[in-house]
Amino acid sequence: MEKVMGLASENGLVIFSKSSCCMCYAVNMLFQGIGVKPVMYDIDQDPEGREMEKALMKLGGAAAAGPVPAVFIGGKFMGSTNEIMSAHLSGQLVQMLKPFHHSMS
């Protein structure tokens, strides 16, 4: 959990992903379409990936469909695909990103 939280707090927008995850790609493209470039961490490429995956599952709770994509904005866990897409459709996502927009693009 320490590694996940440390990496998540280093940048304004962080997505933990797996290199073969199509939903991770979709969420990344959503952010880029908004005009921000997230920092992507492929946990399947990290030697500590299994531990990171377990930590992400704990953050997501029992309702989590899987550990990735796991999106952090300002060091705070925001959720996965459903939460990010819902925030985008309601207009909240752009508002959440405003404080970090200059440092991400």
The other form holds:
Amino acid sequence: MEKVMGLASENGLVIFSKSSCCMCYAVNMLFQGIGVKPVMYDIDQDPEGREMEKALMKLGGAAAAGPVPAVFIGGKFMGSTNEIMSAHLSGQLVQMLKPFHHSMS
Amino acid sequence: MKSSVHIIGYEFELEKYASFSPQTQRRLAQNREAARKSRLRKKAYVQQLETSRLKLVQLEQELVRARQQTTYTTQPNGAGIGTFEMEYAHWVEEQHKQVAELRRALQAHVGDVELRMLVENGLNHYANLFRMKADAAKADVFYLISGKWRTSVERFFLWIGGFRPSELLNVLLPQLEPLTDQQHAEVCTLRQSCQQVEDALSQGIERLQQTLSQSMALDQSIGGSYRVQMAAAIEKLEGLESFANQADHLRGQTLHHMARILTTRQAARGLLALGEYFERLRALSSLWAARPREPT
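Same protein, different condition: the form predicted alone was shown, now please give the form predicted together with the partner chain.
Now the complete complex, all chains and molecules, led by this one.
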């Protein structure tokens, strides 16, 4: 869990993913489409991957489809695909990402 | 008790009866017989009605119970889809009723309270569809995203198992005018966000296709590598269920936000326009299938 939170606070925008996860790729594409570039951290490439996966499962709760994608904005856990999609449609996501814009899309 | 009174009355009648002419006596007897037969027929008819009514109530209760049951998750794959097809047919019937109801209500200029109820019903009905589709995706995701359960023209517009929400917004917009400037801005923002999510999901599925294709192209038939290759491919395909669910989640969210942006009356008009659009597409599918063709 510490590794997860550590990485999350080091990087403003992190998506924990797996190299084989195409939904993680989709969420990454969404962020890039709105003009930000998140850090993609593949937990299956990390020696502590199993522990990280368990930690992410706990954060996601029973409703999440899986441990990844797990999105952190400003060190805070934002949720998975469902939450990110909802946040974008409500306009909240763009607001939250304002400090991370290097270019307006 | 009744018989003794009857006998006393009968004796009284007998005296009167004896004074009538034979023709009159015969006519009276015939009338009595006819009346008796009529009473018996009526009794039988009423009994039939009662039995039918009870049967109807029983059937109605069974129908409600059957619809409430969730049967997909406890049945093997094939059976789950059969149930979905049946449920979807009911869904379309109910949709048709709701569309007619909306049309009637808008023409009759009913108040906002009643319209609000109709709008809520309409939104819930779509939510039910997405729930049904989520269950079907668990049973057979390929069936769901192939759109086999939809008519041919609907399938032509297919995007991850249903309609493209941004395209539906384009269909609806002209029907909702006049909109305030504020509403216009909000709808445009919604449409743009919708398109961005659609693009992201489309790119995700494309990537799934590419990586799957690449991994299948490798010949790993030697030893355990084949099992590993296939296991990895299966894990990939399991990801498809997420895409189907997210596409429906997007559709549901788009409807929700439109209902929030619009007034009750506009939302009712929107739901009517949407329902009629789908009905027209389905009708077109039937007409297309039945169109006259040159004998080959």
